[in-house]
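In structure tokens, the next block holds one chain alone, the form predicted on its own.
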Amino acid sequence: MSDAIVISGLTKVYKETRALDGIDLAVPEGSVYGFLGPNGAGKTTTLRILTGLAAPTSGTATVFGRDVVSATNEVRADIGFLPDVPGFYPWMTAEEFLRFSGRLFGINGGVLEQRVAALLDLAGLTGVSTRIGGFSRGMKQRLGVAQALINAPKLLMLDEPTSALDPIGRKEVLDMIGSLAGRTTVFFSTHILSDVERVCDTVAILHKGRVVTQAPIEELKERYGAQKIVLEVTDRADEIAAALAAAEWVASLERTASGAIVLTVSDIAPARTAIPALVVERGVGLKRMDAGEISLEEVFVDLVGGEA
């Protein structure tokens, strides 16, 4: 599989502020790629450079093999972009706005009408005659994604598309993004961990202008923590927890309000045999022992210290 985006040693300096500090990135073609980081990490700066709206201080960035600085118009022809605060003409309907956007790309006739109809359906706006000024925030974001797709781009870039939405609006936009998997490459910038975990297959974590890690989400979970184990015993839970905390394969241990012991383990194999043996040795009953994956949120906290 080839890469839709390749970034090498990219830096951006504003006066004395180093917004990007030599980032390297490769976005596989066809992926839904989560570009994750706290506010101020450099996500929007990266998107602005990739779309030709800003020039890098140093380093290179290519989109489908074309340099974003020297081949700006050729690059833009392959890109659909939704900024963090999109603008609309409030007196237009969604259909009128999409038709207008298509004509800006030189699309006309039957091709434009087919595209407008398909995108209205994708955005759940077919038959909506309300003018955009009367739309909810979620409806506007779905329309914004549709508008970014009007030129049938090979790459769709989204800058914080769900950050100001209520839960229903977020679900609607995420469902729309998820439906694009395998149809176009999606580069999805956000600071909301659950959104990335829900729709993305690959993620890069940006922190203070640097990429601290990038990998498929499942590989990332395995790399930074094999599994979690939830343990409940009949009594002497404090004693069991203290004994487990000393094991070298225990990365962290927490207690829940109900008294359960939650372990993050670096090696699942010894944990499976040692925990039941310890419970038997201490003469207590085992009520529950469940294993589950570490979450992306836990990986994120481990890498950037929990900043959001």
Given for the second form:
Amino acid sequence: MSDAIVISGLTKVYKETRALDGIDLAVPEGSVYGFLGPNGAGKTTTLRILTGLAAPTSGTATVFGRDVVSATNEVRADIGFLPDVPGFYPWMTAEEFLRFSGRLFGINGGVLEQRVAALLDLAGLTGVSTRIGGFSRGMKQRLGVAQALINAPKLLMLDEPTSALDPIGRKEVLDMIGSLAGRTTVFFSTHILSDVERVCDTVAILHKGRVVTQAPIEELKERYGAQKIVLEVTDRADEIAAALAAAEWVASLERTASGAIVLTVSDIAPARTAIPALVVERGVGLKRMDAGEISLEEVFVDLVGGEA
Amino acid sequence: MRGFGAFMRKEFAEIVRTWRIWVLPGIVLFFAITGPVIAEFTPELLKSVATGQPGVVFEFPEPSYVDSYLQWTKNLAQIVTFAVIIIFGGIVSGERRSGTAILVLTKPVTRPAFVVAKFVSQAVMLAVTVVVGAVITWGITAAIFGEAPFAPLAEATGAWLVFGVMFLAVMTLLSVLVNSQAGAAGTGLAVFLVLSILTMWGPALDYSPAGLVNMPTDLVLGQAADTLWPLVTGVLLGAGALVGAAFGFRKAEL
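Could you give the coordinates for the form predicted together with the partner chain, as opposed to the form predicted on its own above?
Once more the chain from above appears, this time first in line as the rest of the complex follows.
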């Protein structure tokens, strides 16, 4: 599979602030890619460079093989973009704005009318004749996603599309994004972990202008989940927990309400042999020894040091 | 200039469907209607004030179409010029601040097309408004004074239109450079002040756009000397400002 976005050594410096510090990123074509990071990590700056709204200080970024600095209009013809706070003309209706957006791409006639009707339906705005100035935040955000789809983009870029929405508005926008999976590449910046877990298949975590990790979500959970072991024994659990806590490869140890021992280990190899040996040595039965389930939130907090 | 036509269509729709259709046209048409009436009644008003002064005799010439046309050119040179400066101080920055520029410019619309479409649409509105105002002034002047030659009014209005459109281009540039309507308008007023001061210096009056400041009035009075250089330099300044605006906006980070 080829990459929709390739970013290499991208740096952006604003006076004294280094917003992006040499990021490298590859977004596979067809993926729903979560670009996750705390506020101020550099997500919006990255999107502004990809859409040609800002120029990089150094490094390169390509969209479908085209440089975003030298081939700005060609890149824009292939993308749909929703900024974090979309600005609409308040005197237009949703239908008029979609028609205007389509014409900016050179789409006219029957094709434009078909797309406008389909996107109004997707955004749940069919028959809404109120001017955009009277729209709720959720309606504006849904219209924002719809206008970003008017050119049937090969790549849809969304900057914090759910950050200021109430739970219902958030669900509606996430449902819209989820419905696009497999139809277009979606690059979706957010600081809301549950949104990424819900709709994305791949994630990059950005922190202080640097990409700290990028991988398919399942692989990421597996990678970090492998460091977590859940252990249940038939007897003398306290004694075994105390012995494990003393091992140098145990980073942390917790007990669950049911009495299970949850270990986070710094080195999985000795743990796999030493734990069963310890249980057998004490003549205790082993009920369960599993790799622990890890949430994206735990991975994120672990990587960015709880600064989200 | 990709996206020029579609964006300009939006600009015209915005003029017709928002406050823009009321403010500048309202100002121009108000003064187009009241100018001839004020010209007719000003001597009468002054006479009624003067009769209260014992031992003082005032002689007022009979008002004519010239007074009516002078009202029109004076209003264009002052009030309408100030309105152009204030209203168009946000011609580009308004879209940047509201975020609408981002939604437009992340589509395949070039930034020069964005700037030039805004300028052209507002220039068309200004020209149509001022021409309609001039025709109204001419009609009312003819009705009140019986005599209203069209040529001096057309020449004076044409000369101001060159100045007005030049200033619109200057305001477009300032709105690109200063991301605040008040800041750009303040700078625009300073530019107007400098041009007005330059009218006191002969060479600037003859060979620079400063000559356009008083040209409409001089044309009505038949006192305009050489109009060519101020018109040519005015057009050049306007074109330069527009090119500067398009280039400056191309480089701007949004």
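The term rigid core refers to the maximal set of C-alpha atoms that superpose within 1.5 Å between the two forms. Positions refer to the first chain, counted from 1. These numbers were taken from a predicted model, which means no experiment stands behind them.
*Asks:* Once you overlay the rigid core, does the Cα of residue 212 travel 2 Å or further between these two forms?
*Replies:* No; residue 212 is a residue whose C-alpha shifts by less than 2 Å between these two forms when the cores are overlaid.
*Asks:* I want to check residue 148: does it shift between these two forms by 2 Å or more at the Cα, with the core superposed?
*Replies:* The answer is no, as the C-alpha of residue 148 shifts between these two forms by less than 2 Å after core alignment.
*Asks:* Please check if residue 237 moves between these two forms, taking a CA shift of 2 Å or more relative to the superposed core as movement.
*Replies:* For residue 237, whose C-alpha is compared between these two forms after core superposition, the shift is 2 Å or more.
*Asks:* Just grab the Cα shift of residue 260 between these two forms for me, core aligned, in angstrom.
*Replies:* Rounded to one decimal, the shift is 7.5 Å.
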